[in-house]
Structure formats: C-alpha cells, structure tokens
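First comes one chain, alone, set out as structure tokens in the form predicted on its own.
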Amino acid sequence: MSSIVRLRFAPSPTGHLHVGGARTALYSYLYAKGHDGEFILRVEDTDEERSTEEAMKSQLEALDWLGLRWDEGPDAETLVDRGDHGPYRQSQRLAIYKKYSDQLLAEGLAYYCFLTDEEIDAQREKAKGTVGAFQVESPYREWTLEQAQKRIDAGENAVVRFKADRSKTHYQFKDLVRGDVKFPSDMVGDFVLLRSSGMPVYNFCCVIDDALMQMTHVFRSEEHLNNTLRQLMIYEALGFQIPEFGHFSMILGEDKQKLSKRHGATSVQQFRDRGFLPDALINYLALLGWTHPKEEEILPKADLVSSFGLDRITSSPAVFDEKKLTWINANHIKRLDKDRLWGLLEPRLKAAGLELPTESTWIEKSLQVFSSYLETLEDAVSLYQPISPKHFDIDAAADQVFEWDTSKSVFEAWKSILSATDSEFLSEEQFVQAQDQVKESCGVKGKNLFMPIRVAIIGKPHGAELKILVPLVSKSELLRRVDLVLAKA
C-alpha cells in the first residue's frame, strides 16, 4: 500500500450529485489534503441500466464547482483520464475484474453457479419463517472448475459466486468513526462477484479498484457499513492489504428521515442554481457531522483543510438545516470583494432581463447598498429589479392610492421638485429633503405621503426602502415613471 495518504470519491453516475455524496467527497478531500496526500476520483458506472454519460458529466462539474479538485481521475471537461492507476471508470476495467475472478475460481475460492432466478426464489420462499437472513444454497458450490466449464462452453449462463469461509466465526475491523466493528461471518452466504453478463457487482470491483489504486483510507456513508463484511472477505481471499475505513452518519431531513427529494433541494446543482456559493456549501456540509476545534462556523476552504480531523466527527445523524446554510451563505457573500461579487451577480441579472447602468461607480454604489441584503446570489434579481426601466409597471395594488384626493398633488409636487434637481442621481439626503418638501407643499403625511411617492418610484405602494433605492435610479428614469403615473391619475 502507498506510503502517501490516498483517498477516493467514487460516485455512481445515475443522477445529480447528492449533498450526502458531496459531504463524503469533501471529508475525503479534506483528510487527504490535510495529510499532504492525494484525492482520487473514480466513476462506478457498472449499473448499465441507470448509469449515463450525462449524469457523470454533471457530477464531475458539481465537484469541480465545489473546488474539490482531484489529483487522479477523468478530467471534468474532457473526461480524459489523468493519473497512473487508470482507467478510472469501472466500465473500462472489466478485463481487470475478470482476471481476479479467474484467479479466485482457479484457487477454489469462487465458483460458477447456474441457479436460475426461479430456483433462488423457490429457496427464498421455502426459507420464509426461518431464523436469520436468507442465504442461497448452491448445489454447484463444490463442483470442479472443469465440470462448470463444460456447461459454460455449452452456452449456459452462470454467475461467479464467492465461496464464503464457513470455518471462520467473525470478521473485525476498527472503524475510524465508529470504533471496533465486529461481524459474524455467517451474516452473508456465498455472494455474487460477477453477474452472468460478466459485469462485476459493487463489492467485488470496489475492493479490486481500492487495492490497485493504492487507497490507504476509504470514507463513505454508514449505509455501506454492511458491505464491509463482504469486502473484508474479498480482501482476505485476494491477499490485498486492507485500507482504513471510516463510515459517516447519514444526513436527515428536518423530519428525521433520510434526506430525499421530498425535503426540497438535495443536489449540489440545485443549490448552485439557487445562488449558493461553493465555499458556503462546503463550509456547511463540513459542519454536518464535524465541529471546528474552536467551534467557529464561517470557514474558508483553507481553514477546513488545516483544521479538519476525524477526532471531531460524530457518529450521530446530522439534520440538514437550510436556514443555517442560508446564514452561512450570506456571511460568505459579505466576505467577497466587490469585483468578485459583481462578476457573480451580473450573469443572473442579465438572465433575468434587467437593464441596469454599467458605470463602475454606479455598480460599486449598488453593491454598497444591496450586498448586506443578499442571502443568496438569486436575491439580487428582486433587489435590482425595481431599478430596471424595462421592469417598471404600475401594479394593481396601487389602485387604492389613485383614489385618494391628495395623491395627484403629491405626484405633481414630486415631479416638480425632481425636475429642479441638478444631479443625475439623488443622494439619500436629497431624497429625504425632497420628501419633506412634498409633505410641506401638499400638506399630507403618513401613508398619504409615502405611498403615492412609492407608487411614483416603483409602481406599487409597498416594497423596497426608497431612501436606499432612489440614489440608484437616474433622474430621467424617475421623471419617466412619474409621468406614467400622472397619466393614470
């Protein structure tokens, strides 16, 4: 086994990258980088019916977006392998699995099994009501390889089954998260290594790949804990060195059930599209089962690498709290420099069709106003929308304002004061003064003052705070809007 710490993340490309998978990848990445080690990406695409090229690309893009760059594995853009232990896609490693299957067959540690699905179902039906988990009893267990080969050569299909050691009472290992774990060996019977199609099952190719790719540690969800027994058997049979295992607790929804689509967003892509930052998402995922030594919560990736350790991992399930994630995201947004923040916001604002000034001074002023209100990048669309001329519209909610006797005089006074202003953009102080002048000129106050002015500026009687919004809307645009309102008054 390698003297360098090596960990891998091995997703199955059957859909978008789930946040649970992303957390496993993150913990593997942090542990590897914190020990000057290597992080490897392997694609477990032996599920021919569900695995797709599209899903693989999606998952690689998500990992790359998170900043979890791998040292070996398929490139996120070209999909070309990088590293000395490839191929890194299991579907391209079938000859390797066949080689080790043949070795186990030749050594009498595996056998060809010709049982049909119907025969296995009959055994399962007969075993109903008996104690313990159902195990296949194969009449081909003691057949010689020569006997089985004759039937294979005659065109019959067979799976390759591992021959479990019935003389061994238990298997034991020390889990880096859960401590000592002990399995009675009779928990499993003779299990399949290769399907009749020649495609390997998960546990077989996982062991071979981890061994040949020189993994020193294997981190994964606790759902895989029971797979460890079969894998230990295969490691022992092939004489491979066993890596250190760590099984992390599951991530639950607020109802304490396994996090799934019914809880809302669960994939990295969904959170990315909704305007969460990659550093904020990995910050939050790191805290789902781990605590910082100083119990800090806003953590850049570099801090995560330097402070992450398994000694502060809990074996209890973690509950996904989107409100906490949003709070962390808002804090990360506040830490962005203005150029970086605008670079992230501008594509979203353009995609929403907003027409906004492009001068650097206006952009900087707008960010000073709005950045503290951003919880996600997507929030910028609703914040900036009232500024866009294209999106100004007189809302039906303003109808009641037009019915008030004093509203038209307020509109006219606002226009007159605005027209007399020399500045292209009003300052916050100028707007407050203008509002006071309207109040004195028209003899109105309260909602009869504020709501008509709001309608003249944003087209509706309720909404953004005007004193922060008005300085971002040009005088010419404000005049255009009040003219539209007066035309309706």
Ligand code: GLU
Contents of the next structure:
Amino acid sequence: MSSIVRLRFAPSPTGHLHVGGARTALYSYLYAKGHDGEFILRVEDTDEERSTEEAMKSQLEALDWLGLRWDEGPDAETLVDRGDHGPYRQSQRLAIYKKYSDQLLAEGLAYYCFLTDEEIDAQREKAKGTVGAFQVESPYREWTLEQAQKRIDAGENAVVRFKADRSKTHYQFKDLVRGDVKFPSDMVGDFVLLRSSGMPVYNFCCVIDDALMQMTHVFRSEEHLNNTLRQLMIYEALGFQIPEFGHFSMILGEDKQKLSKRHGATSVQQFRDRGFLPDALINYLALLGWTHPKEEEILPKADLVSSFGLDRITSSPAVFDEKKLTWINANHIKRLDKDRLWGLLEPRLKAAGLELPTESTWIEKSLQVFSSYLETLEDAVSLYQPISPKHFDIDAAADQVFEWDTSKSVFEAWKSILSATDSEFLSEEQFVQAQDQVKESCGVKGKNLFMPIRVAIIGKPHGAELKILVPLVSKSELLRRVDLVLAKA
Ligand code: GLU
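Mind giving me the form predicted in complex with the ligand, seeing as the form predicted on its own was just shown?
What follows is the whole complex; the chain from before opens it.
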C-alpha cells in the first residue's frame, strides 16, 4: 500500500451534489491535505439507469467551486483524466472488474447463479416468519465452472455471486470514527458481484478501485456500514490490503429526520445560487460533526486543513442549521476585500436588472455602507434596489401620506433644499441637516415630516434607512423622484 496518505471521494452521478456528500468530500480532502497526502475523485457510474453525464458534470463543478481540488480524477471542465491510477470513471473500468470476477470464479470464491427473480421471490416468500435476514440459497453454489459455462454457452443468463465464507462467525474492523465494529458474518448471504447484464455492483467496484487506486483511508457516511461488511469479504477474497475506514454520522434536518429536499436547500448549487461563499459553506460543513481544538468557528480553508483531525469528530448525528451557516457566511463576507466582494456582487445586481453608478468611489462608498448588512451575496439585491432609478415607483402604501395637508409643503421644501445643495451626492450630515431645514420651513414634525420625505426618496413610507441610502443616490436622481411625487400630490 502507498506510504502516502490517499483518500477519495466517490460520488454516484445521479443528481446534484448534496451537502452530505460535500461534507464527506471535505473531510477526505482535509484529512489528505493535512497529511500532505492526495485527494482523488472517482466517479461511480455503473448504475446505468440513474447515472447521467449531466449529473457528473454538475457534481464535479460543485466540488471545484467549493475549492476541493483533486489531485487525480476527471478534470472538472474537460472531463479528461489526470493521474496514474485511471480511468477514474467506473463505466470505463469494466474490463478490470471482469478480470477480478473471473479470478474469483476460477478460485471457487464466486459462482455463476441462474436463479430467476421468480425463484428468488418464492424463496423469500417461504422464508417469511423465520428469524434473521433473508438469504438466497443457490443450488448453483457448488457447480463447477464447466457446468455453468455450458448453460451460459447455451444462451442462459447468469449473475456472478460471491460465495460467503460460512466458516467465519464474524467480521470486525476498527472504525476511525465509531471504534470497534463487529458484524456477524451471517448478516449477509451470497451477494451479487456482477449482474446478468455483466454490470458489476457498487461493492465490488468499490473494493477493486479502492485497492488499485491505493487508498489508505476510506471515509463515507454511516449509511454505508453494511456495505463495509460485504467489502471486507471481498477484500479478503481478493487478498487486497484493507484500508482504514471512517464512517461519519448522518446529517439531519431540524426535525431530526435525514436531511432531504423537503427541509429546503440541500444541494451545493442551491447554496451557491442563494449567495453563500464556498469558503463559508466548507467552514460550516466542517463544523457539522467536528469541532476546532480551540472551538473557533470562523475558519478559513487553510486553518481547516491545519486543524482538522478525526479525534474531534463526533459519532452522533449532526443537525443542519441554516441560521448558523448564514452567520458564518456573513462573517466570511465581512472578511473579503472590497474589490473581490464587488466582483461577486456585481453580476447578481446586473442579473436583477439594477442600474447603478459605476464610479469606483461610489462603489467603495456603497460597500462601506452595505457590506455589514450582507448575510448572503443575494441580500445585495434588496439593499441596492432602492438606489436603482428603474426600480423607483410610488407604492400604494404611500397613499395615506398624499392625503395629509402638510405633505405637499414637505415635498416642496425638500425639493428646494435639495436643489440648493451644490454637491452631486449628499453626505449623511447634509441629509440630516436638510431634514431639519424642511422641518423648520414647514413647521411639521414626527411622522408628518419623516414619512413624506421617505416617500419622496424611496416611494414608500417605510423601509431602508435614509441616512444610509441618500448618500448613495445622486442629487439628480433624488430630484427626479421628488418631481414624480409632486406630480401626484
Ligand atoms: N458511490 C457511493 C455513494 O455515492 C460511494 C460510497 C463510498 O464512498 O464508498 O454513496
């Protein structure tokens, strides 16, 4: 086995990358990188009905976006393999699996089985009510290869079944997360390695690939524990060295059920689209089942790599808490330098159709004002919207303000004070002063003062804090707005 630490992430391309999968990938990546090791990506696409090229691309893209770059595996963009242990897509390794299946058949450790589905169903029916899990009893278990070959040559279909070692009472291994794990070996009977179509099953491919790709550690979710028993049997039969296993607990929704679509966003892409930063997402996912030695919570990727270890992994299930993720995201946003932040916000603001000034001083000023309010990048859209000329309209909620006798004089005073200022943008102080002047000249105060001013600036009597907003809207735009309001008054 390799002396270098090697871990892989082995997604099945049947959908988008789920945050649970992303966490498994992250832990494998962090462990590999923290040990100067290698992180490998392998695509488990032997389920022909459920695997798609599109899902594969989407998963690679999501991993790449998260920054979990792999040393070996298909390139995220070109899909061309990189590394010495390829191909990395199982659908391109069928000849390899066939070779090992032939080896097991030749050694009498596997056999061709001709049982039909109906015959197996009948066995299952008969076994109902008996203790223990149902196991297939194949009459072909002791057939010679020659006997079987004759039937295959005659055109019959057969699966290749693993011949479970009935002399063994149990299988045991030391899990890096869960400690000693012991399985009674009769938990599984003779299981299928190759379907009658010749397609190998997950457990078989997984063992062969993990061995040939020289994995030193295999991390995955605890849902796979039962597979690990079958895999241990296959390792033994093929004489491969067994890697170290670590099975992580599940991620649950707030109702303590397995995290699924009905809990809301679950795929990495959904979080990306909603404006989460990749570093924030991996920071949060790292903490879903692991704690930092000093219990720090805002952790840049480099700190995750240097501090991650299995000793602080919990074996109890973790509950996905979107509020905490959002808090972590806001913290990562605050740490971004302003150019980078604008680079991330600008496309979202454009996509939302907002028309905003483009001068760098304006951009800087807007970020000074807004960045501390951003919990996600997408929040920028509602924060910047009141500035966009195209998005100004007079809301129905402003109707009551138009009914007050004093409102018109407030609009007019605001307009004349605004016209008299000589700068293109009012400062916060200038705006506060202007409000005082309106108050003096009209003799109104309280809501009769503030609500009409608000309507003249944002078109509605409630919402965005004006002191913050006004310095970001040009004088000419403010004048255009008050004119629209006056036309209605
Ligand atoms: N393709 C399997 C899955 O997506 C991988 C399990 C493993 O890591 O062995 O669940």
